[in-house]
Structure formats: C-alpha cells, structure tokens
Amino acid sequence: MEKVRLSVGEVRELAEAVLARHGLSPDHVKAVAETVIAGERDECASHGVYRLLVCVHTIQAGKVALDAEPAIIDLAPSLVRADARGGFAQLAFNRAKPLLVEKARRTGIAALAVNNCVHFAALWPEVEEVTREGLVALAFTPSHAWVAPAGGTRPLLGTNPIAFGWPRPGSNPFVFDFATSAVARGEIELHRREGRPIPEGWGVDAEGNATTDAEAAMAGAMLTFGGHKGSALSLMVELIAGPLIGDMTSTESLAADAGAKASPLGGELILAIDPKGFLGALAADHLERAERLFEAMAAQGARLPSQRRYEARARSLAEGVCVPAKLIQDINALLD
C-alpha cells in the first residue's frame, strides 16, 4: 500500500486546517487536533488522522456544537462536572483538568464527569495528562450500541473503553487503554477501507453469524473480548459513565444519532487519585515498590503496556509518520 510520510508538525497543520475549514472554533480546533496528532504520532492508526474523516462527518451531520463553551461546575470537595454543551469532549476536559487535579491533591481522590459531549477518540490522552501530574487515573466512556453482549447477537453495548494510568518518577507513565469490545470500531473501519478481512471473533453479521467481512460486521454487531468477562466490564462502563453521571447509555446515544452515523454523544467519567492521600511522606517509597514490579515484568521479556506507544512516539518525532496515500487524498479533499 502506497504511503505518504509527514512530519508531526505537518500532521498538526493538516488537522488544524481541516477542522477550521469545517467551522470549529479556534479553541476546539486546537484541542481536537492535539488528540488526532497524539494518535498518529503514537502509531495508533485507528485514532490518528483517520479520525478527521469521522470529525468532519459528525460536523456535517449537525451532531456537534462547533463553538460550545464548556461549563465547569464545582459540585463538591471531590467532584467536578464539565458540561460540554454538545461540543467535542477535548475542550471540556482541558478546561476541567486543573480543578480535578487540585481536588485530588487536596482530598486524595476526585472525580470528573464530562457530560453532553461528543466523543470520537481514545481515552489514553486524557489519562496520560492526569498521570503526568503525579496522580493515578482511570477513565470510562460509553459509545454507540455497536456491540452484542456475551450470548447475544444484537448490538446493545458500546465499545466502552477503560483506561488506567500510573505515574512513574523519572519515566513515562504506565498507561493502558482498551475497548471492552474485541477491537476498537476504527480498526474494523480501516480493514473495510483497505479491503482486508477481519479476524474471527471481532464481529457477527446481521443474522448473528460469525464473519470475517468487515462491512458485514459493521452492519451486524461487534463482539466483546473475553466473552462474559468483557461483557460484564462493558456493562459496568455503561452504568458508571451513563446513569451514574446522568448521561446516555450506548443505546440511547445511538437513538439520538437517528441514523446520522456520527460520533457518540454522552458522558465520560475520569477518576484521579493522589498516592500521597493514602501514603503521605511514604508515597515515594511505595512508588518505588511499583517500579520493582515493572522491572520484574521486563526481566521476563514481557512488554509493558504503553511501551510500544512511547517507542513509536520517539520514532515519529524523529522521523515523521507514514499514512496511507489514499487516506491523505480523502482528507485533503475535505479542504476543497
């Protein structure tokens, strides 16, 4: 497949130009572009520049507020709410993060509910930002009902990712982010675009039959990872990032979409924990114990989750990124 090499700076210019061309306000352009850049830079192709197509489709469908000004609400000593007012989630998170961090440091633990937001991206960029403040972080969000529960054949749950971050003194934080579906929906879409079959276990067709056809899986239902275990975790995400914070489930988000095939509308829950809240002056000693655990994993030849992304980041910053030429052609067409 023909590829185009771009510097990270050129990815930023492209992302900002496309988003501005389609009417996003300057603050939203910067916030959304940084998430797209992060995905491409860290070689997470399904969350990189491909997502510009997703963002523009959502804009053209009229399913996102282009200049929404988030409202940041101080609910309680350990609680923050950010009402995105129908805008993309990134700006609401950026505006609320300082208060979340402040509350976590003051009380030991804090939670941020981002409500009424349009979410198209991975969770690890937000989690990494919180973790770089020296905090442990978790994040959850539903999506559209694309995924069948274990034992079912019809979409009911979202891809419903879970992300976790752990601060590492003098090193990049330990961060993982995975969908509770067998794979992120963007991966199936990339297979569809490139005419490649998907692995068995990613989805079923509209009749509930196993399929390796990406288009058939997208018209049918995705599957959870790990059978009933992934299904239970997905349901947990529905509950704690939906009804618990007064926002939509994946089924409700898909109904609100009304066939537009835009990005999900709903909520996101982010938790931040300060190790010093539990440990006080002993926090550094116990964080060092965690480092020994990481070292023991590496000694066995095991790859620490997030290691690949950081290696890719260093490579991309030095050498640039390679993007399919057809994808760049489709994105450039958005500038016409």
Ligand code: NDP
Given for the second form:
Amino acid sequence: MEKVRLSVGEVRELAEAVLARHGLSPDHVKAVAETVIAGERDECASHGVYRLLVCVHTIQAGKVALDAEPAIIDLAPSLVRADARGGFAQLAFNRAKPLLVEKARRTGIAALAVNNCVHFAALWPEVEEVTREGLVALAFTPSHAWVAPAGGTRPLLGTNPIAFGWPRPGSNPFVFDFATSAVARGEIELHRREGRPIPEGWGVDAEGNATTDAEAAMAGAMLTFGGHKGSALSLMVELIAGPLIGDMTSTESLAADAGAKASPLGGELILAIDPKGFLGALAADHLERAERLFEAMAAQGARLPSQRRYEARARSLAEGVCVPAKLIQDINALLD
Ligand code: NDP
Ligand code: PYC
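Given the form predicted on its own, corresponding form predicted together with the named molecule:
Complete assembly follows, chain above in first position.
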C-alpha cells in the first residue's frame, strides 16, 4: 500500500483546515484536532486522521452541534457534570478537567459525567491527561449497538472501550485503552477500506455465521473479546456510562442515529482517584512498590500496554507519520 509521510505539524494543519472548512467552531476545531493528531502520532490508525472522514460525515449528517458551549455543573463534592450540549466530547472534557482534578485532590476520588456528547474518539488521551496530574484514572463510554453479547448473534452492545491510567514517578504513565469488542469498529472499517480480510473472531455475518469479510461483519454483528468476560465488561460500560449518568445506551444511540451512520451520541464517565487519599504522605512509597510489578513484567519479556505507544510517539515526533496515500487523498478531497 502506497504511503505518504507527514510531519506532526502537517497533520495538525490538515486536521484543523478540514474541521474548520466544515464549520466547526474554533475551540472545537482545536480540541478535536488534538485528539486526531494524538491518535495518528501514537500509531493508533483506527483513531488517527481516518477519524476526520468520520467527523465530517457526522457534521454533514447534522448530528453534531458545531459551536456548542459545554455547561460545567458542580454537582457535589466529588461529582462534576459536563453537558456537551450536542457537541463533540473533547471540548466538554477539556473544560471540566480542572474541576475533576481539584475535586479528586480535595476528596480523594471524583467522577466526571460528560453528557449529550458526540463521541468519535479513543479514550486514552483523556486518561493520560488526568494521570499526568498524579491521579489514577478510568474512563468508559458506550457507542452504537454493533456487538452481539456472548451467546447471542444480534447487535445489542457497543464497542464500549475501557481505559485506565496509573501515574509513574519519573516516567510516562501506564495506560491501557481497548474496546470490549474483539477490536474497535474503526479497525474493521480500515480493513474494509483497504480490501483486507479480518481475522476470525472479530464478527459474524447477518446470518450469525463466522466471517472474515469486513463488510459482512459490519452488516452482521461484532463479537466481544474474551467471550462472556468481555460481554460482561461491555454491559458494565453500558450501565455506568449510560443509565447511571442519565445518558443513552448503545441501542438508544443507534436508534437516535436513525440510519445516518454518524458517530455515537451519549455520555462518558471518567473517574479520578488521588493515591494520597488512602495513603497520605506514604503515597510515594506505595507508588514505588507498583514499579516492582512493572519491572517484573518487563523481566519476563512481556510488554506493558502503552510501551508501544510511547515509542511510536517519539518516532512520529522525530520522523513524522506514514499515512496511506488513498486516505490522505480522501481527506484532502474534504477541503474542496
Ligand atoms: P487494541 O486491541 O489494539 O488494544 C489496545 C490496547 O491494548 C492498548 O492499550 C495497547 O497498548 C494494548 N496492547 C495491544 N497489544 C498489546 C500487547 N501485545 N501487549 C500489551 N499490550 C498490548 O485496541 P482496540 O481496537 O480494542 O481499541 C482501539 C481504540 O479504539 C481505543 O483507543 C479505544 O478507546 C477506541 N475505541 C473508542 C470507542 C468509542 O466509542 N469512543 C469504541 C471502541 C474503541 P499500546 O497502545 O502500547 O499498543
Ligand atoms: O471504533 O468502535 C469504534 C468507535 C466507536 C466510536 C468511536 N470509535
């Protein structure tokens, strides 16, 4: 496949130009572009510049408020709500993060509900930001009902990612972030675009038969990772980032989409925990003990989630990113 090399600065220029050209307000342009740039820079192709196509489709379908000003509501000593008012989730998170961090430091634990947002993105940028404040972080969001529960064959659950971050003294935080489906839907979409078969176990066709055809799996149902375990975690995400915060399930999001094939609508739950809450002055000692665990993993040759990401980040910042030429062509066409 032919690839084009772009510097991270060129990716920023392209992302901002495309989003502004399609009417997104300047604050949203910055917030959305940063997420897309971070995905491409860290070589997470399913949530990199490919998402510009998804964002523009969502804008053209009339499914996102282009200049929504998020409302930040101080609900309780440990609770913040960010009403995104129909806008993309990133600006609502950015505006609410300082209060989330302040509350976590004051009370030991705090939760942020982002409501009424359009969600097209990976969760790790938000988790990483909170973790860089010295806090432990978790994030969850439902999506559209594309995934069959274990034992079923029809879409009911979303791809429902779970992200976790742990602060590490003197180094990048430990972060993982993955869909509770076998893979993000964006990854299947990239296989479809490039005409590549998908591995077995990612999806079934509309008749419930195993398939390696990306288009057939998208028309049928995706599968959870780890059978009943991924299915239960996915259901948990539906509950705690849906009804618990007064927002949509993946089934409701898909119904609200009404066939537009735009990004999911609904909420996101982000938790922040201050290690000093339980540990006070001993927090540093106990964080140091956690380092022994990371070292023991590395000693076995097992790689830590986020290790690849930080290596990719350093490489991209030094050498630029490599993007399929056809994808860049399709993104450039959005500037016409
Ligand atoms: P993967 O299956 O690639 O899993 C990604 C995570 O697993 C990363 O933390 C990665 O670390 C880690 N990882 C991967 N391989 C290994 C390995 N061999 N050893 C150790 N760790 C490993 O990603 P998904 O397709 O499940 O999800 C991709 C993205 O899609 C996520 O960022 C998610 O937030 C996003 N998404 C968003 C949705 C939404 O509704 N907004 C819905 C579904 C997904 P590393 O980064 O270092 O490789
Ligand atoms: O890749 O499954 C996905 C996804 C859904 C919303 C954003 N990404």
